[in-house]
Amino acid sequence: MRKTLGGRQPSEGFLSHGAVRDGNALVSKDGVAAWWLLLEHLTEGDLEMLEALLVDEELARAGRFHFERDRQIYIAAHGICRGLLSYHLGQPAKNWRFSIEDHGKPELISPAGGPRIRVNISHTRGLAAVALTSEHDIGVDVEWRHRDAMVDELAQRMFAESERRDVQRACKEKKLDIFLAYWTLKEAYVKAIGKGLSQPLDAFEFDLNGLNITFLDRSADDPDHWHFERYQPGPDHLMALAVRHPAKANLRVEAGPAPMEFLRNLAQA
């Protein structure tokens, strides 16, 4: 299933020509690539093929994770994130380095002499998110629509007053959809500026409706820069996109489902 919710429609672009060839990297700054990965999706050997594409540091950690689900989720996250660079710059898998930010950001070590590459990635219960694009601050979000959680007394201590009220409001069939929409929007604008908990959530608002960002300190940042997307990349889960850019109309987003027969091939290169 792929479905956009409050932005544009799917469509082929970029992307669906293949990998690069020629080492011209397929994504400019104007151009923002993301895949998703469904665990349930996977077929027998395909979660030992995205642990092949790990380097050792990654195999440590995930060989650390006290539940299988963690591990599993954590290998599909960084597997499809390191096939992405693949796929987009033409190198192998294992080639790629990542060094962390002020707030704990993972940030790739791009290439000498080339544009600075972008990447953020995110899991939750069952499904795997990596989101790329070249010199602009990006962020990307899932979450599970399943979860047990309060949303009422979260939104009343983390959100900005427009979405309290729209959570509140919803009927109980809505409002748990209604307050991950937000957060998720929330959490990918996070992840885009690099400043985790140290950013209040309630310092800025988003309307669903238009995906526009208001910020209370209008000195804070600039909405004009900023976009976003929300997808539904299954029936259990949601998914939100931010990006940074100056002339946000220029954009190209290329999203879907990772494609499991290049990485396949990647992983025994």
Contents of the next structure:
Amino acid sequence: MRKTLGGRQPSEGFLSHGAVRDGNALVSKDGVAAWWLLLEHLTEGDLEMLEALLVDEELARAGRFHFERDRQIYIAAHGICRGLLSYHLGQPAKNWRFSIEDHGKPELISPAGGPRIRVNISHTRGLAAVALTSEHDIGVDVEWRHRDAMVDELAQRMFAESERRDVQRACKEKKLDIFLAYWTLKEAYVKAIGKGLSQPLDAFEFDLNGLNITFLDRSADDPDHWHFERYQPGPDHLMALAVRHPAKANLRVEAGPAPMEFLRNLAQA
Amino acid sequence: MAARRASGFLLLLALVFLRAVTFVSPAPSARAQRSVAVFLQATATDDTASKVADVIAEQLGVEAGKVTREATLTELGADSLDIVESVMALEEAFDVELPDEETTSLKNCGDVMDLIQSKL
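Form predicted alone done; form predicted in complex with its partner chain now:
Full complex below, order starting with the chain above.
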């Protein structure tokens, strides 16, 4: 079900206990839960079902997309986001409210008296994903493997030296995947720290083998506090997850396809 | 004293609208507020606007007529990588530089058009 690329194997996590019951919140600052949803896996009525989870503002934004496929994936992304929150915190999907931080990053307005819930969304052609944890910075990024991109030029413009070299010397067949591996990791990190496009992408570099980050200015951030995962949610997509955590050894990450039955029940509640 | 408070409140309103317009096209009154906030910026000529629209249209695979001042690149189907590629294509088309720190505050195609106009 979960296809990891590098990183560690999944450990027993709180997703496997099922959705929250009786008002108990199922979140942990040592746990990360992530869902993805492939558009091609939606069946009859699923899109309307996901729309039913959204609030008016999201429905209005969805309606502004020029292409139907973008409208649908936006609905999917926000639907599974509300679904993931409800799964862990037990409130109706429409309850969740977000505020926009300085650089445009949406943050959940956490329920009073509980932990600070962090959640991040990403979507690309045909795939939406969401990741959730408690307290710590988290970012997720997804990409579509068949896009047309001038990867050598993009790497030249934006990547750190070692990454750029890796992309530029890759053979034609592997070049886009290597570029997207770096790109999704970098985007996941940037989204986690919430600085948006003001964070220069060449100030840090990844090692794809160990999924380690190095900061070119060592005082900028601490590599030991960052954990990364990569996934291939389907044959046409790549995904990266970034989470800041003070004691990585305690971290448990669970990622997999969004549970449609749960979402359908939630939409009818 | 009252005038200072009022202008402070108006500035706060403008900031709230600026945040809100990141995601949806502003209603006419919000547009007016925004143009008050950015009145020092150049406004693109029809020629520039049209050329920008052509570049973006080609990048995103939409008709140029859809690339209006109010449209956002995201609404036209761009993700983060598309936006970077669009910026690169615009730099090449206009022979200008659009550094990242200047492009972060762009909200819609009109902002893009005006930024480019300011560099010509």
